[in-house]
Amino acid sequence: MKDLSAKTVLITGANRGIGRALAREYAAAGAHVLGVARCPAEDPSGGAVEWIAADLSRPDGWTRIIEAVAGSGRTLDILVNNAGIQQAIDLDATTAEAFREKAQAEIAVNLVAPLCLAQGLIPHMRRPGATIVNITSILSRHPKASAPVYCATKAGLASFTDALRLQLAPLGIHVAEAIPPLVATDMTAGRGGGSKLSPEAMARAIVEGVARGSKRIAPGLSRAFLMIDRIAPEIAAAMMAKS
């Protein structure tokens, strides 16, 4: 693995599943690990973390992160929105409160925050050089019907980072979108039988995909379905429904 001491990468949700993943892949090479998350862990990279404890559902944790950052006196060379979550939702039998509440949540953490975390700390990343990096899914393309919420905030998290490569093209900051299949994480617990990637596997992906400067970074079944989305999108649609 190429030598990265001279970079310093955050990485949200860094305490479990593909974040965890990163921070050790990250950290092995070298690199300074910023792990953000609410509770964070201990050492889960193999090597040294700074931690920032930020709740990414509040404007306040966005602030924390930004400000750490920035009282830091780093340069930041890669930045990863991986922090998600997926709540099933049945419209017709759940109460507009709770609809809400869940809705409310899943917008903040999968959408909102990553898009002020961005816009917040371009002032802070090295130009040219630098990398944000926005972890969508293929849900982002097809939804399906147990997660109406969670595929909007990915499909809105793909367009924004369309977006946003376009604005930051003249400053040499680098943007691109990865899209995992289906990974062995918690959020994934009971679906997809033995056909899941690893989280090591997706963060060796990213961080290749990251080094080879790729705009969309898609490994094992997502390649599949996008290959798949272009031909015949009427059966990539389907596939996503009946997940």
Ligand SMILES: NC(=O)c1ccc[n+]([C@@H]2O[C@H](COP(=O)([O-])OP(=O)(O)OC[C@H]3O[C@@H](n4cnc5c(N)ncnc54)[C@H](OP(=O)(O)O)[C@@H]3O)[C@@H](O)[C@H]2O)c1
Second form
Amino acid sequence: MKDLSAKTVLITGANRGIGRALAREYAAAGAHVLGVARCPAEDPSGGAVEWIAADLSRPDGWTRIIEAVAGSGRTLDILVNNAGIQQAIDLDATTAEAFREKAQAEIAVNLVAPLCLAQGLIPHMRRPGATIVNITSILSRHPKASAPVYCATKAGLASFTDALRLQLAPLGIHVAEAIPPLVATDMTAGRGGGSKLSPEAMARAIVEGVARGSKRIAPGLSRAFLMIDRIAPEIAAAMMAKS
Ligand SMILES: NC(=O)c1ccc[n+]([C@@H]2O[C@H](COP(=O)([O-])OP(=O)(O)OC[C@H]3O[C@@H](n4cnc5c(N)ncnc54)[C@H](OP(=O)(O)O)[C@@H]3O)[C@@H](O)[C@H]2O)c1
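Please give the corresponding structure for the form predicted together with the named molecule, as opposed to the form predicted alone shown earlier.
Below: every chain and molecule of the assembly, starting with the one above.
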């Protein structure tokens, strides 16, 4: 593995799932990892993570992260907006109050937090040379019925990622979209049978994609899905609708 000992990497949702695997991968390569979590795990990556405790559903959580980076005096090489939530929501069977609460939390964590962290952390990123990675989903291309707010947030984040890439290119800051297929984490528990990618394989794809300067990091079935979407978007839409 390439030596990344001169790099500082900030990862949200670093306490479990894809984020934890990514924190371990970067820490093993020698990078200084700043891990964001509501409740930092005790030792998720061999002790090599510096934790920032923050709730990403709240503006004071975003501010806390930006202030922690500013106060550390570190320059970020890589920012990974990984944290996310996916809720099954049946609009016809939900009260207005419950729906608003769920939707606000999902939009805040999946969409507004990555936007505000990117904006607030740009002044603390290496230029030229830094990379922002936003983790979207193949559901950003075509939604499924059961998680309408999740799909909307991922479509919004994919669009923001493309706009941010255009805006930051003159600063020499690269912006990448990571598009996981089904990955075996808590988020997909009980779904997908044996066809899931491991969080470690997804993390390796992100590390390698960032090193290559890729615009889209789409390992495994995600790559196949994007190809089908290019050739036959209506088939791709039908595949996702009931997934
Ligand atoms: N797994 C898949 O198949 C898949 C596919 C496509 C895209 N993705 C995307 O990949 C990313 C990681 O997913 P995953 O599968 O690793 O999910 P996961 O195992 O459920 O982990 C989600 C992470 O997000 C954090 N998080 C959630 N709400 C938070 C909040 N309010 N404040 C701070 N952190 C919060 C969680 O921390 P807590 O422990 O505090 O809850 C956890 O670390 C997400 O953006 C997801 O949408 C996943």
